[in-house]
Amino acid sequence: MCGIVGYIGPKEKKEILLDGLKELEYRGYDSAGIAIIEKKKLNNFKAVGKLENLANKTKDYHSSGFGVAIGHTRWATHGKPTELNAHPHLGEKSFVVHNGIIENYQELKHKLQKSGVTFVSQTDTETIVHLFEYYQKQNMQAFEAFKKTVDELEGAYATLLISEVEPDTIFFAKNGSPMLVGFDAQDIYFASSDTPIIGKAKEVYYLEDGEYGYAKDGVIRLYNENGEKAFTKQPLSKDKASAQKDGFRFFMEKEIYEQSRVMSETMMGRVNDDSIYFEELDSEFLKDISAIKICACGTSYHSALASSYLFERLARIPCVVEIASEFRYKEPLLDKNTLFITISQSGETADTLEALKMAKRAGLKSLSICNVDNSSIVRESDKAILTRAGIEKGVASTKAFATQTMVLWMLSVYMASLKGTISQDVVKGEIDAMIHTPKALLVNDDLHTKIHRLSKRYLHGHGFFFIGRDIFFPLALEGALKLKEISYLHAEGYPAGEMKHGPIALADSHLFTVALMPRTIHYEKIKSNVEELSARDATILAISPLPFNLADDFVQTHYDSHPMLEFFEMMVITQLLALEISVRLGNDVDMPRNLAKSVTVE
């Protein structure tokens, strides 16, 4: 999840776009970058890092008079975090900025390459710009070209283009990705939130997707499929706080919400239509693994023991996962031809990454799943895979998480397909629910609303069960994880089956049962489960597709065609729940007590 802003008038560019994207650091602090065209000569810069090696780095340069102009902060996807892969992106004359994934990249990269181009970073971004020169040479108009490379753009996308071609013109286009263009008098501004433009533009207009055009001479000319169209501005936010979150009462809030859409960003060039592909991997890396470890901490550590039951059941590979703190000291035996896997949502983590090195030590092959590149722990591993899930603000992960969990999924079909241990339908089932994952992550009001109505009840008693089974076992660890971090309510999650083995000694009114009932896995044993704890008088919370009498609280599924369907919709519920039952109990639910969002210690 990167940040674009944009601008075209007559004010010092460079200020509005360093001052825009500091409020877009949030988004993504790999890499930055401007571009400005004024006299008919474009001038750039580029800098890895933060933000303020890029202030650093321009300091001297000052712009004046009308000229156009892009800036973006990169939250790295495809390609290392270098000034090379740093945006804006240079064709022979044109520059552009992007958020998203060109799906096809690398089909368009191939063509173009066989055209003559040279690409010389690692990012499908790239090949937005070249594609554009491309028609250009072919007599097109400016826009008309812009519009056929829109055209063969597919994935998610806000990009922004300018070139020496036509230089009072940004070109502009989105799909998928957030875009917004404000208006003050004749100065135009684009930016992917509402804060970089807050105290600069009066009115806005949010860009729908598949909207395109272009800006000049203080206009906006905008089109869809059907052609050109009118549109409505808005009077602009004066709030910056709540503008960052994009009208949620708190991050945390907001992250659980784009989850759908960060997971169709995950899943983007990796799911195909019969086949999952990962251009991090080759099937020579893979060779001769007969096992895999899986070390992580904390919500990690849940994705991990979720994928444990996939890498069984769909690859036939032994699969054991191990709490990084715990590992680093038990003297583990390590198997060269095991696969060590590293699971962090910062790629700091102290323990995991001091795990790692031990693996590394021992000579076993290593693959990190984490969320930023160039972190500690993806740097020390032979191979990595990033989530793409963006910068997670809030404290208590809910996106890094799912889309750690997907990725996980992902790479159990990818081997168990290399092994030959599914046949192609059952690899053709699990993509066909892959795909429809984000509609299982999608909030609706209804939902909501309901799961605030009944936490006003969760507010006492003397703990928390979140109980499942199989990979539902795991997401009851972190269903009640969640809970703890954010409400301070104790909670724990436990097996379903393993309640009569002691816990249900707990037992009573006062107990409060959070139940994962999924149709597809053991629901019959996992309802003679909870009717165990309802004969004893526990507070049952049930979630399931099917109603079950026995509850005293219900919420109903609806995605009941595979397990993970299940997994991930009752993933968002028991999110809600936490988030609802926190802010009734009046706590601060970005910044828990006690926590931090990346633990670099030991």
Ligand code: F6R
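Rigid core (definition): largest C-alpha set, two forms, superposition within 1.5 Å. Nothing here was measured: the structure is a model prediction, and the numbers come from that model. Numbering follows the first chain given and starts at 1. Compared with the form predicted together with the named molecule:
- Shown in the overlay between these two forms, fitted on the rigid core, is a CA shift at N85 of 2 Å or greater.
- After superposition on the rigid core, the Cα of G182 moves by 2 Å or more between these two forms.
- After superposition on the rigid core, the Cα atom of H562 is displaced by less than 2 Å between these two forms.
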Second form
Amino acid sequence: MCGIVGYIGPKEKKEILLDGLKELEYRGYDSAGIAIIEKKKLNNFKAVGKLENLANKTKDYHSSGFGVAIGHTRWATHGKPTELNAHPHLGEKSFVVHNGIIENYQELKHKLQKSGVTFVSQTDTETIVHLFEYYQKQNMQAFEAFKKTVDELEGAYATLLISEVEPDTIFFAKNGSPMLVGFDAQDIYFASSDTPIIGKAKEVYYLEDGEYGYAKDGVIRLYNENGEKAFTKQPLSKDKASAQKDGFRFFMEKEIYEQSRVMSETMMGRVNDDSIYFEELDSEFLKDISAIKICACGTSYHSALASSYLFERLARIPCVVEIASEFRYKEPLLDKNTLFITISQSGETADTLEALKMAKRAGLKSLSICNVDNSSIVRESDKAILTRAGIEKGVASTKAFATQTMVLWMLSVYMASLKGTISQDVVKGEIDAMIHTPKALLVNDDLHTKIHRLSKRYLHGHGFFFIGRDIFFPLALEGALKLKEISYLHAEGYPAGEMKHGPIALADSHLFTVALMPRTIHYEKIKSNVEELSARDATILAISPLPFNLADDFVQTHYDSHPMLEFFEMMVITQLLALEISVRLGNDVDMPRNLAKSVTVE
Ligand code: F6R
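Structure of the form predicted together with the named molecule (previous: the form predicted alone):
Everything in the complex follows now, all chains and molecules, and the chain you saw is the first one.
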């Protein structure tokens, strides 16, 4: 969730970097840094916290004349938010900034350490600059050393490197994380999205995965695995608001597409080969915990509800989930051995915060799962696990829900391991499924087009029922909430087995049923429930890996080896369905009527 800016040319570089980083600050704001080479000399500044701290630190510094410059704003993943861990990272004569994850950094780090390199940070990024200098010292030209470095990197990255060895050049590479190059005559800009360079560059080239090269003397030399590559620049948008959407129509749409990528960040450093690790927790904190109570509101409540199945099934811990506004006034009985978990995207939801304070007054240990560091709920809790989804701008929550659910899934496996309620084989199976989650969350064009097409059937009617069983019941609740929030159509989530206890009376051809039919959990049972609705002529949209003949519409899923993979793939489909229906109805997708992103009043 970090941001990158780079510049090569004669203008005041510090201002260009700080200005650009300001546009990216929403992506990460636990530290920031810049590195500038002018007159063959390196200058470097870093500061923890908001960008204004860096601006204060550099207020007496001004760059002049031709030079190269890189800057970064960070959202901590590997290593705490300290100056040492802030980018740019220094080798002996070079600096690097990087977004993404170098998956094989441990391996590379060991190799470099053996050759005598000392690391000063806990980051994966630092390996890039040392690897570059390692090759460069073996008498390689700087670009050859950079190429050799990039060849060895595994994972997702967008990176810029500058070095006193070639003080008039910026080296760049991109794979899996966004990066673009902006042009204005001889001036060249780099950034991880358009906004930092709008108003500065006139044309742009969006780098593709696997591309790398260097900028020098006002030109870019671009390469990929087939060698040097020609490229075509395009005019750069002048509209910052639309640029922040990275080409998507709405923030919500962008955030749905982002889920695959942010999920890797959520897992980073926590999901290891054969264990789950939370640096935020320790076994002492969880000692003597015999039950879990979770409080949350809205979408966060749905995530909590899904996790209650996992805590009970895997960790064999009783888990009760309550809507925070209900919990507050029911005079709840609280037991000191209950772990009190709050879940909140914003960390500011008044009811959830108040529920947390009540639990603390009753002497319970508290843990929050939150997307915003230093928010009220995080500060109030004994321990906090950040979901690392990055800022969510669409009012209808998508990636926050996905990452909350992932953290809770990891936590259930973590607690199950501590308690010894699951075997190592089961742990490995869960981890394997977690690692495949980013793939299950990818949106492909065919899927989106299909949902766009079938959405036109669902604009009227007298209501929607989203139905599912087990963890797919909370997902049904969430699918219905997404739809009603942005389409203003009536939608309910229901446990599939409950339909015949009343709601089936509503069934006719104008009742739309979205049936979540996973292969791995109670397939035959939900199939019977859907058949009962079909027999009453309800219009059925079935989402399943298995073909279902009675469906009016059918969206086939593909990741059916684990319930959570099915969960996440179906989640994306319900989000896209809500989005497309809302668009067809002409609603404001990102700012639906009557809603606010952060509900700080009860
Ligand atoms: C729905 C949505 C809301 C929030 C709820 C709690 O899309 O976003 O239902 O989930 O207002 O907010 P947080 O998670 O910030 O506590």
